[in-house]
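As a starting point, one isolated chain is supplied in structure tokens, in the form predicted alone.
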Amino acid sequence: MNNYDTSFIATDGLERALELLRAKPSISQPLPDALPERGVGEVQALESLAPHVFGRAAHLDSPSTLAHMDPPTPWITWATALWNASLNQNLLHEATSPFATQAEKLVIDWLSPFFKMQGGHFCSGSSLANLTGLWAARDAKGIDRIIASESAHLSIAKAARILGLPLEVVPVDDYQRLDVSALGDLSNACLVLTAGTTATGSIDPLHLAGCAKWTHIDAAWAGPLCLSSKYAHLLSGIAAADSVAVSAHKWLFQPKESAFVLFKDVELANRAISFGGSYLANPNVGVQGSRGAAAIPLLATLLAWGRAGIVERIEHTLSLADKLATALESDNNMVLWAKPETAITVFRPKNLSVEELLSRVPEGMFSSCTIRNERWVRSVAANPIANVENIYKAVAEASRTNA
């Protein structure tokens, strides 16, 4: 090995990587069963991997995909993710991430006012954001239990287990929202409210925010509606929360492992969730130590699209969900669970099982969920380039019992 190692220098191999991304090859040769003693070189490695990475992937940018809370990502995030990988900056140490640290603060400062929060930080997913909010509730306010609905995300139960706090599960109403009438004593508790449940996209009664010693809102899915003047009312009450979790890799169209937690009193929260060490110039805030510059792709997206561009795409996906729900509601072979509240449409065929319908439509078009022990088809309109007309045609054709 010499001092001039081209593996760490931008070469023509990057151009080949872009060519393969555009081509998305689908015919592949098997990868070796064991680690090779001698490598084949970067370009040949890319050419061997590309058919597997692209050819064996779930293509979330397909016009027929409405399955999950995983949108396609804009190409500007691909470019900035490449920049991030080349620099490998670590936000644990500001000295190794001078602009990345500033970029995160800028994005948090831009977005916090829409949620009426004071500040916060990025996390690798909303499960960590939820854990961070509940950790702050325990150590900043001394809450001794967590209260959440039975439709709350599983990360809430995980966080309760990790924090050593009892979890009280509250039933939901017919629309999968926390049943207010089933709530008991909220003193000394952290009340978790969900803004966009995983199965149905339902929003808990957010007017309850502020009624407990600490209120945490899991807004992983529906949080970005705060940016829309047309739909922000759906999250009315969020301003009274103490902490809010949002997944940027959902309705903000970012690559995976991009989320953030926001606090009403960021100084109070940070004091409770910070650790220092002799080798750290500044205290380490939150669950993670080393973490990358996830804010830079979001900063690039916000600069490219502006608030209006983000909102336009969110509102378009809401309209796609409404169109699909309207078509399904008028179809005598279908049962619509309810009109979608946050772009999640839940339905089932009358004359087929859910599994049989899913087997007849293109793979990845939908997912499924269980509500009150009954299986339903679940459609999440997270893909702005989905073709709803063709999707509904596929459903109508698949629902014919003689298909």
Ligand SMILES: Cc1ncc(COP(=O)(O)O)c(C=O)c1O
The other form holds:
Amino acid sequence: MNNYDTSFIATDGLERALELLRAKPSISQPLPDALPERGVGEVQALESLAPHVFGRAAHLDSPSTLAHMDPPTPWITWATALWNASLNQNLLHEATSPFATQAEKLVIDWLSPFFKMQGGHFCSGSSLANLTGLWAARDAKGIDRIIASESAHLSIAKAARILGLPLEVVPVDDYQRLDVSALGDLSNACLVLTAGTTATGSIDPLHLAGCAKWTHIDAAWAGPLCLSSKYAHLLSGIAAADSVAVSAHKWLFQPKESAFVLFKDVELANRAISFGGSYLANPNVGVQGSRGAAAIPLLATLLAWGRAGIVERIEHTLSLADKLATALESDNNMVLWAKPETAITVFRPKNLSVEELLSRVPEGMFSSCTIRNERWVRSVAANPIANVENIYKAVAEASRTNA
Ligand SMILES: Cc1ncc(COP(=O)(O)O)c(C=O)c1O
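Complement to the form predicted alone: the form predicted in complex with the named molecule:
To see the whole picture, the full complex is given below, headed by that same chain.
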């Protein structure tokens, strides 16, 4: 190998990578069955991989995609993610991430006030953000159990298992919100409330925040509504929480893996979830050790769009969900589960099974969920460039065939 290996410097190959990104080739040759002994070189590797990566991806930026909590990402995040990969900063040590550490602090300082929290840190997803919040609850306040509704995300049950804490599951009301009347004693518990449940986007009664020894709000999906002066009221009550989890790779349009956990008393929480090590200048806070600079693409997006630009896109997706729900409500072949509260529209055809309807619309248009043993079609309006008129037309067409 050369002393000066050009694999580690910027070359024309990067231009080719961008050309392939624009061209999105889809005709592919099979990849080798086994690890090649000799490589083909970077450009040839990109050429042979691109048709697989682009051709066989789920196209989250398609105008007919309105299925999951995974948005298309703005191009400024592609550029900054590339910068991140080239720099490979490690947030574990400030010495290996001088600006990236500051950038994360800046983003956390900008966003925390919208959630009425003091601070926190980035995690690779909200499963980790939830685990971190519940870990802080256990070790900062000595809670002895976790209480969450039936509709809470599976990451809450995982966290309870990992932390060795019993999980009490509370029933939900007709709108999939935690049923307040079913709650018992909260004095030594961590109460988990969800702002935007995974299946239906329902918001638990957040006025309960502050009633338990620790309240954690899983705002993985609906948290970004706190940035909207028009819709922040949907999450009122969040100010009394002790910790909040938010996924930036959902409704803040960030590439994976981008989420954050915020705390009301960040010093108290950080004391409980920090570990020192002889090789560390500062204690390691949270579950992850080495982690990348996920805050930089978000910082770039916030600079490019501002709060108003983020909120415009979120509010636009809310209006897409409303439009779809209004069209479905007035369609005699459809049953709307409820008006969408946080851009998740749940419905089912009257004359077809959910699976049959899904097989008749373009792949990736919708997802599905089960509520009280009944199958429903689920549509998450995470895609601001979706064409909801055409999406509704496809549903109407698919359901008419058998009506
Ligand atoms: C309400 C809720 N909480 C937590 C999560 C977990 O987030 P992640 O997939 O980022 O780990 C999800 C994921 O869909 C979710 O819907």
